[in-house]
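Taking the form predicted on its own, here's one chain by itself in structure tokens.
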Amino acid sequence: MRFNLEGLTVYFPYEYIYPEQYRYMLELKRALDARGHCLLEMPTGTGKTITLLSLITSYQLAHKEVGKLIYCTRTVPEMEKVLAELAELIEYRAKYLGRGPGFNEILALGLSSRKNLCIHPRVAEEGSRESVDAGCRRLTASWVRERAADRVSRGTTEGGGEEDGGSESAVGDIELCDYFEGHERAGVEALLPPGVYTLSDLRDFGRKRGWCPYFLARHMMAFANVVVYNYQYMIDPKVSQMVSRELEKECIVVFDEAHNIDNVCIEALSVNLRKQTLEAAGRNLGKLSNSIRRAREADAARLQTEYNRLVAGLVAQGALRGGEDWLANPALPADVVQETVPGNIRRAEHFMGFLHRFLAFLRDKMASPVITSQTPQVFLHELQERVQVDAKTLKFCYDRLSSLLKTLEITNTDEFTPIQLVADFATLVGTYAKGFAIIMEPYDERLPQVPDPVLQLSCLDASLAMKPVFSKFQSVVITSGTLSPIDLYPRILNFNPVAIQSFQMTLTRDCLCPVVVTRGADQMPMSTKFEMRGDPGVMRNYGRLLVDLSAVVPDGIVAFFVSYRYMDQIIAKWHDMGILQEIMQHKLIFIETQDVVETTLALDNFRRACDSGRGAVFLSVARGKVAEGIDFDRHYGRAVVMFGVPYQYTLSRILRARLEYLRETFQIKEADYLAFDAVRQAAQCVGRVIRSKADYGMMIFADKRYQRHDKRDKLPQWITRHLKEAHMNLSTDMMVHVAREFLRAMAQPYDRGAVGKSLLSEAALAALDAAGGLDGAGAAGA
């Protein structure tokens, strides 16, 4: 449909629109008009992605001054889904706008790592992302190509010049990548025609034209109207300074599924060093020292040139040349030092000595048998006292190492990851005095007898990583299905949104049935509180709840536990009590493990069991991969059980340091933050069961603590709205009765074309627009 929204023509590729989609567009448009940031919570299964894409692309069409849409997702499947919906929208829009040059055509592309875009037969087969990056650099680094060009010009190609039709050109013993060379030869002519390109489309186009898809996508970002990529490309300074630096202020940035955005920000600026990392970094330094000695003997001028350049203050080597671009500085753009490198680390040998001293200090710290927590200032004071290394020198550590690795023409970068981690650590410690803690743990508190020392530079302030994004771009949209309590996000991320809204779901029938189960059939309270967690009675009641559910709920049931450890413990007890055997009489059981391949296989078999009518139970963990990214729509999830309240491990030193920082800096109470974090994870888990309005499912909160207002009120409104007073304090047998009634009602024929309350047609929208919007018309569900 095409309709008018406060003067903006919106192209929406469906015949009908939900009232909440219309309201969402309205709120989003007002935020864009105000050139500010917004925070919007939209229930799952209400078409959030297509709503965002329709409104923003229509806005771009009407306002030529607006820049690109940068759509940030968490995973590659989410990115592909966004691009597929966008392709459908553009196809629909062409009916009205026409096709071909001059018809407002759009270029949209997905950008991912080399591992997901490389088409070189040998390099693409490498296992990890780091080894694909290193393989790519071996074939595309500027010095490798210069050496090959030099040989060609001197006519010394041994071994037959270029291989025909392969993906490698060989100049003697020097290998090059044909796809990269093809892209370089095409130069400014290497362009993508308008269209929507997923990662597989980019790979296919690259093979057809003989161009490298990764460098083509990076090049085409400047010309694209819509770019879809991972959060890290925007938030992590190491990546964003390479990829997103050139984006204009007028861009609209969207963070989808952003309920955990504060954790992503913290991870981007945190560094963990283990004993093995320091040992490997020591070996790296040995290799680098040997390379410096060889370079000194063979080509001393190269090291002298680098020294002269550093004296002149040129820390970075300027524009990206060839394929040897390193990760950028780990500090935020505004905090990167724009000064000459200190004299004591300009010479390569002196820099090696500096790193040896710093590494020896870190080893000493790690040898400590007690847990310590320090601020960066205390750490730096100790460092200065013991090994005479000052903060200013540390700030340059990462840039100086990058410069040295380029000067020594090192391409196998994956081998040097440990020393790069140490340089990350040094740069961040030297740059930030506030918002960080340095925590040394000689062992995991849960396994005190196993020595496993880890030195953690932990970022405590999520707003640090978001600050450059909020200040650089005029509109940033943070959206998800579970942002409640929504008013805490502006405080944690330290920004002022112009729009902050939580939307309801309009339904023609009550297809959600949230219930709180507080006790077993024996009236014994149920909870995963620490003092009750190991109680055999609680474990038996949780088991009985699952047995009774599997007898009355058809097809798939998903159960979430608070941790892997608790899940292992309770499954072992259930096995001893014979509960697993009872469940197996009704349904098969599949379990999420920490191994990705095993979990994928378990999910596949779970779906097959549901499809065949046998039915299955999937046992999973809150905060795990399944809770974050897998949908159990339709018959795969007719009931979801949340066993307990998924609090973080509250004795964690890092969590305690962060809670203290939040209390002192943002006046957020510890209990408030912990409850907020636990309940948003629980909402994320139970939200997996509803993925459209035609779907239905039960949401079972199995813990007496969900009865309390401080927990319940933090759940999203679209869930609490369906939580009846009578369903807030149920025993297992009462819950089974509610489940029977609910599932019987849901099994009745459903009129999917119920237009009116839950769907608006183009004509209805035109009438609404004339009446002054939904509120003016007093529409149902307002």
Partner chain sequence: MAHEQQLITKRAWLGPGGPEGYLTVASSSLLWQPAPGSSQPGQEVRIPLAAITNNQRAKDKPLVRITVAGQQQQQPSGPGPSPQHHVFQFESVADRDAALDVLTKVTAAMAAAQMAAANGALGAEAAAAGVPGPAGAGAGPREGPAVAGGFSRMQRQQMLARDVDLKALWEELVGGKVLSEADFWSGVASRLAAAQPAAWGTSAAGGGGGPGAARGPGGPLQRRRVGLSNILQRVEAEVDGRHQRVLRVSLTPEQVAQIFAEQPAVLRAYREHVPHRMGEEDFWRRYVRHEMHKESKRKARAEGLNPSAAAASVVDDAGGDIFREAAAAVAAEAAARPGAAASHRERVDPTLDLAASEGERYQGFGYAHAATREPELDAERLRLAAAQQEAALGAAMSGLGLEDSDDLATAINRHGEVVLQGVEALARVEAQLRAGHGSGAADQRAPSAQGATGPGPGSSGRDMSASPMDEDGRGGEDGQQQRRGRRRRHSAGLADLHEPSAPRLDSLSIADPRRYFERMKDAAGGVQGGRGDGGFGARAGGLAGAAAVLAAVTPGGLPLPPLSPAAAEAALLEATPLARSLAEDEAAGVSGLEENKRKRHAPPQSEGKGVGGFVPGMSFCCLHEC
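Next, give the form predicted in complex with its partner chain, keeping in mind that what was shown is the form predicted on its own.
Single chain only below; no partners, no other molecules.
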């Protein structure tokens, strides 16, 4: 439909629109008009994504001065979904705008790491992100290509002797990436025609044209109308300085599913050092020293040039060749020092010595058998005392190291990740005195038997990472299905939204059926409370619940556990008790594991089992990867069970530090925060089953603690509104009865009597517009 929203023509790819979508658009449009940030909560299953896309692309169409839409998602699957919806929207828009060049043109693309975009047959096979990056660099670094060009022009076959044991010299020839070269050759001609490109579309296109999809996408970002990428490309200074620096102020930045944005922010500025990291960093230093010595012998001029450059100042550093694609400074752009590097680390050898000392200090710290927590000031003071390393110099670590690596023309950067981590750690510690903590944990407290010492530089202040985003871009939209309590977010992210709104869902039928199951059929209470979760009776009751449910619910069921460890334990127990076998009488079982590839495959098979009518149960973890980005809509999820309350691990030192910080800075009570976080997570999990109002699903909270007021209150309104008084304290058999009734009622053909009430047609919108807008649009929130 096409309709007029306070003077803006909006193209929406459906014949009807939910009233809350309309209100959402209204609120969003006003925020865009006001050129400010906004915070919008709309229940899951009301089509947030398409609403956002539809309004913003329409806005772009009407206001040419508006910049790109930068759509940030948490995961790659979400990115794919956004692009798929956008493709539908654009296709639909063609109906009104016409086809062909100049009419309905839009360039939208997803951007991801090289690991997901690389099509080089060998490099793409590398295991981790770092190794793919390094594999790429090995083939595409400017000095490698210069050398190759040089050799071609001279026609010699002399190998480059000065590189540090790279495999190319052993081959005797310099290997280059065909795709990268193809892209370079095409130069400014290398353009994507308008369209919507998912990652696999980019790969296909790259393969067809012989251009590197990654560099093509990076290049095309400048021309794109819509860019979809991961949060970190916007929030994490290391990455955003590399990728998003060029974006203009007028861009509209959207953070979807942003209920966890504070965690993303603090992780973006945190670094952890493991024992292995420090050991490897030590080896790195040895290697670097060797390289420096060799370089000094072979080509002393190069090191001298670097020295001169450092004397001249860091400003020139941007021009340093080979720097196109390195992780940028871990500190926020505003805090990066623009001074010359201090004299004591300008010489490569001196810098090595400096790092050696710092590393020794870190090793010493890590040897401590007890948990310690320090503020940066204390840490720096100690550092000064013990090894005479001062904060000012530390700040320059990142820049000094990357300058050195580039000077030495190092391409296998993945090998040098450890020393880079150490340098990043140093830079952050040197830069920030407040909002950070340095925590040393000898082992993960959940696995005390496995020694795993970690030196954690932990950022506590989520607003730090968001600050440059808010100040750089004119409109930032933060949205999710569960942003409660919504007034908390402006405080912890420290920004002033022009619009804060929480929308309600209008339903014509109760397609959600949340129930709280507190007891098993034997009336024994059920809970994952620490003292109860190991009880075989509780485990059996949880198992019976799933068995009974699988006999009643058609197609797919999803179950979330509080942790992998608990899930492992309970699965083993259920296997013993024969509960798994009983479930398999009705449905197949698939389980999330720590191996992502296997989990992906299990998900795929789960869907096939649901499609084929066999039905299946998917066992998953509340804070795991599946809970984050996979939908169990329609027949893939007719019931979702949340076994227990998914609390964070509350004894964690890092969490303690964060809670202390929240209490001191924002007067947020620890218990409140923890409960909010847990319930928010649970709501997020159960929300996975509803993707539209035609959809329906049971939502089972299986823990007696959900019955309590302090938990229930924290559930988002769209759940509590449907949580009937009678459904708050059920036993398993009563729940099965409720489920049976509910599913029978919902399986009836969907009644479309909703038109006018929960659905608005184009005509209704036109009438609304003529009448002067939606009555009570403002009052819709609250």
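C-alpha atoms forming the largest set that superposes within 1.5 Å between two forms make up the rigid core. Numbering follows the first chain given and starts at 1. These figures come from a predicted structure and were not determined experimentally.
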**Message:** Please determine whether the C-alpha atom of Asp461 is displaced by 2 Å or more between the two forms following superposition on the rigid core.
**Reply:** no
**After fitting the core, Leu28 CA displacement of 2 Å or more between the two forms** = no
**Prompt:** Can a Cα shift of no less than 2 Å be assigned to Pro536 between the two forms, given superposition on the rigid core?
**Reply:** yes
**Message:** When the rigid core is overlaid, by how much has the CA of Thr665 moved between the two forms, in Å to one decimal?
**Reply:** 2.5
